[in-house]
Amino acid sequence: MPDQLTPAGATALASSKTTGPARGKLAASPAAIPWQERPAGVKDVVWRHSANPVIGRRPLPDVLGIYNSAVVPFGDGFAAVFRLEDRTRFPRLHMGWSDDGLQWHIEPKPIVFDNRPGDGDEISDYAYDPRVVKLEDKYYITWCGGTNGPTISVATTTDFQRFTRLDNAFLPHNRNGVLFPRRIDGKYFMLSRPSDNGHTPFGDIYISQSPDMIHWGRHRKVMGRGGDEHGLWWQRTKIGAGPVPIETDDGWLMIYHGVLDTCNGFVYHMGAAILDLDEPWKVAYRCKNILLAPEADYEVFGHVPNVVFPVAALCDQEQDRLAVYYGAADTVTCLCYSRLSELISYIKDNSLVF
């Protein structure tokens, strides 16, 4: 890919219409989520945005990548927490604002937290792969941060102007911390993937619960990697939760990534499962098929080739629309779409729980 601004990246940089101070109207009408109809002749249950990547690798000067980022409705538009990497390749979180979820104003300076929790432990400033969820009267940001190794960091905000960190949710080493959008039986729930200190060659999805967003326990395994015995290879190395789970009549829709180890490195794919509404550690349906594989040039070529990494989802259940943001090749930010009802049916019709 060319080492310069794409048209989407140029638009994101030039836009002055959607800046941080203009946001903050919590009671405003929600904006329509991004959407494109399925292209003619395409039969896949998930299809790509025609102008991907929606944000190119150089949205700001000296930025070399923007990917694996979270988007959430806010006011009459959208807010985002982006993973940006500059010429040091050190990952930081930056705020972004958009009226339509496609053209973005990205803050040039990283998020600054108004506190540093902990009792003597050094808290690392690195931050990557964020998720954002509206939960009761606050927005919660979770990301891979670190204290003595990578783990799940947590912060809150009400306006995306001031950010307060909580203590890290878990011990090292852990990644892909994803909160549910409401309490279940009075408890908060979070998905995660225990890992190691490197580029983990293993990983299963676990769920933990908390009465107060501070004390986390009752850790249960939700789903494991694997599938070789069933003739499935695409998720045999590791799996990890993606966007915030979506509540449906059939259960919690959990979009996730599944990784295959090959002779040329890891390959990341998009998959999905449906978890029980009341006991979300129980898998009701698990799609045996890949929903999206790295095939487009911007997914195959980049800083880390062959990566489709879903992180955020916007859902309009009345319109039966689902828009999923994903990182491509650890370089750019992309979008794909699906009809929610079709996706649920496809998962159920192609389910293999193991």
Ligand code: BMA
Second form
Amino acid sequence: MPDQLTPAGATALASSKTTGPARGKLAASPAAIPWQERPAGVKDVVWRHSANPVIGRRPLPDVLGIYNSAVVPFGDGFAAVFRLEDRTRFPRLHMGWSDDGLQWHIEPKPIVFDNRPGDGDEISDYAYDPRVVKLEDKYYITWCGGTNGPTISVATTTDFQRFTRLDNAFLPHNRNGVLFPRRIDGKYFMLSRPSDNGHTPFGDIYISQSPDMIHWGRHRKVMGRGGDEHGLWWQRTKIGAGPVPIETDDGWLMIYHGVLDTCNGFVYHMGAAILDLDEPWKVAYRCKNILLAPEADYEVFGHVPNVVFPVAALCDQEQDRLAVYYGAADTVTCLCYSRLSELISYIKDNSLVF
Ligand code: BMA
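Take the protein just shown as the form predicted alone and give its structure as the form predicted together with the ligand.
Next comes the full complex, this chain leading.
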């Protein structure tokens, strides 16, 4: 195992920390998730972190951007799997560590995965838009990996030091693979978005089941993009699952991105739906309204303008707090917040299932 994941190898830091926190220490109690109250005067159900972006432009030497990245509670802090682009612009996954979910220690070298069985040494996949979920006794990382075009790659880890790659879940082309955090009726479930090899001009959310994380089947459409017929232009071109679904009394809260194709290109928004707890291919509620549109400068100006792309959520159900990490303008990493109960009510009150 190379030494890039040891503290001594971590020469580049995005914060002033000199040691990485939360490296597998057993936590007495989980760290508090990032949180800010809704600012006075703001009526929206979702509001931005006041010090966005939490990881800004040029966060490390020779790094052009960290965005669309996953965060999970780990030890007595948080671990992240970051999408990082250096001067090659070839996306790779890098580990990150944080005490508070805001100040990040970022490993300067990419994650090295043990090869998938049968792969040999030739893996040179690009890797982007990771999601991470704690499922039973392991953390599962899913991401868009490309060897013969983009599809859903999967790996496991228990310590974020060693990573074991499984076989890809699906055939190319597919993106936005998001696992559920527990088995349902004995099966693992994954959302995904069949796509093409480029900047896909279509896309609906599907769900697949597996008994073992290797064999995936019983593919079902969960929900489609919605356009003119529903008067919902913000998600008329394509939709894709975002963070790992959150289990609530009303169903699985699924935050997702919805895309509008304009004369100046795609515009990415954040929306949400609630899926049936036992039959998650059934949509119980689907919010008609955008929860977050690209409006802040850091969402509108960047390498790809007008993108908010939610990928990870931290939820404290006792405190009724939800923090969502999203990539902005394919350049920086941001946070936004909501009260979980208010968000659920808002989705139910503004629901149109189609
Ligand atoms: C999608 C993905 C995302 C990206 C978005 C906007 O197809 O590649 O990583 O944020 O486009 O460019």
